[in-house]
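A lone chain, given as structure tokens: the form predicted alone.
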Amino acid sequence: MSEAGFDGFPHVLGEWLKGKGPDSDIVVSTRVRFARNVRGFPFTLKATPQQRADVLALCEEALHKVHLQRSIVTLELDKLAEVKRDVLVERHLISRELAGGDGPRGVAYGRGEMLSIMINEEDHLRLQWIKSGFDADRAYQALCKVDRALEKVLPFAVSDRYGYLTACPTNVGTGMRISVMLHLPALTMKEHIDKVFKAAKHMNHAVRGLYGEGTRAFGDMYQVSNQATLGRSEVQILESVKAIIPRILETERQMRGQLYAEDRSFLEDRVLRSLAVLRNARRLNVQEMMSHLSMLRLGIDMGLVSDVPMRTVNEMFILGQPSHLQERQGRPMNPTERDTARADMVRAMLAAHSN
């Protein structure tokens, strides 16, 4: 595990960054986790260093008996520099928490960026698959077969009673918890987004940001992803999900056929003057390149604008990024300095599709 795994950052991006995938004009991503611990070994939070580091070890271990070192890198974090780790964080690979943590700890993801194993976060190990558009059942399955692979050579810390045991109480159960990740600009701009919040609250589920929880909806983006796991089947968690979704993108649906229908032309100028800013702006801060490419997208998906794909926009949101611009100068860059290369970036990659 070392450095020489992040050959190819930050060029190549992965599957659910490609724009395609069931209801893709709404939803980015569906991304579905478990949280596993191994059986003996005190939760990560009271682990000693040695023990934090045994725990990764028999996590080696266990992948290359299931033989997924074939197909994915891994990195040790501890040993990995800070703007890298950022990277990954950036990516969805890792969360804030993993990155910021301290002690052994690592990460194994798929070339594809669809499967990512974190070790030594919250739990001591959280497995993930994340899926182009609104695809939970694809991406639970997929999931399913690595969990229950490493549950032959691992021993999972599991009550009869309670089922898996996790960290945090939330996530007791099944410890299975499903994110997805969507665009809702016509509902933010009809200021009807608090509604989703509310709806989402009553059945049980929570709206968070780009980044999870604790993070704000830069580009108009939402993660929606269940809260309680304990005393719910898994079958049950993915049914929650899959009866929630397809009612907030009805409602989003709506309110652009709304816009569309009251005031054309204003959408029309929101979203052109969006496209003039990307394509001629020599700074830009990262929530300025987030809130016109959320309207970029939006004007995709209407019809307003033919000749940028969707793809290119999803690769923006990230690779304009603070931590992806630095590693592709590789050097440290001031905040001028960021919003000039990020600028810079767009322009290159929107001019790559002018007429």
The other form holds:
2 protein chains.
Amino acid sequence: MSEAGFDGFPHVLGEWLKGKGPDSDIVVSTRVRFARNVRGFPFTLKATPQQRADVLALCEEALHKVHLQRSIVTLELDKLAEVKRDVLVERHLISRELAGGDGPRGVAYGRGEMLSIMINEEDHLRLQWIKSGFDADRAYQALCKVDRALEKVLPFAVSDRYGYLTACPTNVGTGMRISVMLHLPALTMKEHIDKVFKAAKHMNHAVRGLYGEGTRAFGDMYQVSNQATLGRSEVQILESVKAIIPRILETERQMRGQLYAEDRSFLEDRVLRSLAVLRNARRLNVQEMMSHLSMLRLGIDMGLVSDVPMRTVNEMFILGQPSHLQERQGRPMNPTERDTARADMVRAMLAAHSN
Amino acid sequence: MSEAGFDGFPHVLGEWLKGKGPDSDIVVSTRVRFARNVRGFPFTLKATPQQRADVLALCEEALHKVHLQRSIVTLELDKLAEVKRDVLVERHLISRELAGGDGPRGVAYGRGEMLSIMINEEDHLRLQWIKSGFDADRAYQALCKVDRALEKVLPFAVSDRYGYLTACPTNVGTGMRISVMLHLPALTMKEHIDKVFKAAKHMNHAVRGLYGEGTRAFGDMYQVSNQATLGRSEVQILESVKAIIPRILETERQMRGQLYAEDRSFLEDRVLRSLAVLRNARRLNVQEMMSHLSMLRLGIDMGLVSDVPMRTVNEMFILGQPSHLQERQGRPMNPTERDTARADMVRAMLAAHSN
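For comparison with the form predicted alone, kindly provide the form predicted together with a further copy of the same chain.
All chains and molecules follow, beginning with the one already shown.
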């Protein structure tokens, strides 16, 4: 498969979903993001449509100059159908804010969808690099290269005193955020997840459920991110994330061990039922799919399921979302049609790995 | 397998569970019961222990005289362990009242467990014959033969004016009750079951959920029985049951047709998930087992499942109950152990019919 379809639209899933890399039993991915703004233009929200168009053109030109455009796809989002913008959101390539915004704005992405550059989001530029597993250093290094190359051809708004200037004060300084996507089923089942939230907050990091609303995280997927950036160096941010994540991993592994030791058959029951439902359901809503995928993911890690690759599970989390299903089908679908299409897709993906 | 184990305890399941006979897509079984009392003795509740012992001895002797004892097993219940008495209840061979009673009392059963004779229940004798499917005439005829043979050697309490005398006035006259066990998943899903209850009551019949408490019938299993017997002939009772049951069957079939026509994939989803859970769960409580068995039974009838015999489903309803599981295991088990043993048994029984 090529990286992009005939219309420049991605039809292959991110390299970061491959389920490899350090601690990939728990960590799905590590994302590093830099916020940058082009000198001489107001921040996006204050910019006129013409100014936004100018920023978009300047950024595209810069990408071209640094030869990034050879290997990446650039999409102007106001020319893209809503469902395709939503696919990019579900794929973690753009934010929901950029998808739902208006006026001249775009995204450039490539390198197996590890690299993504949003243009005219809250900041003029949001660069991100996603690696599979817990790999903050390499994601950071890869993103630095892109950042430095761009900086040579595009004047960024920088203050000698504060560092990079950004639309929101919480990003001023390095403009850097590290977000780690974690699968924490045992902490969730053992109802210890609130403790993780509190401990992370105490260490100046935020934890949120990746899917779902409120405190209920569908699929037991969570994201841990550093908070304030001002007054802290990039290395300090890296170090703080590298300090907190291993502690969460340790607790999750401890809870998994406890679950297994206390009641192995309870765990087996949950895991094997989930796999059975995924293999046989004719209708699956997204919440139910995610909760069964979570149990399947846990079962793979604990050796209870051996014939389903982690990559397939990670991909189903993305491909089973509403806009992906509709894009694939080429038409809008009502909830029942989506639930049917989702179940069909899941069965087909698992049938490729049937025992 | 022999009909009875070395201790005279039944190890093979009733012929009436075979899932054949008229209307066996919906009707599990038809049971005809006669209440009889031995002349010259007070009703069981008023009888002294000695009188009960005498009645028991008289009945055993009578059974012997009519050569019934050659083919049937007689058990004196006060000498039987509680779990074995409960097995007989789960198997529909004796009532919960007889199992939980005290003093001299017994049961004789045989002919593939179609025939059962309780001694010293509310009445001295409760004779029953169960047939697979909706087969009131043949169950009635078979039971009449036993009744007439016994009457020749045992004097029953009869009044010229009222007919057979019984402990409870609702049984006076013929002492006959017909109970039809029905599987009504579509009426339940469509929430029309209350209408059936009302219509049956209006026609002098009672409907109750066979398993579970209150109005919730686990496994969507219901029992329809005639009510008053006084002033009605046996033929009239037979005719009234034969008038009401086909109306219930028609409505259930209509609802199944509607479910299928309106939303075939919803039905497929329910059925195939249930089969998947039954085939894969490592723990199943009795309520959940019954609700999945109900969907499986429906799926077999509607042609959605072809590799599981109806007899297997009917048997699991009985074998999966707590006392059967414990009797099989030879020891008392806590709820978790039972749920595990139940799931193991269900998987094994279904594996024998795996596609």
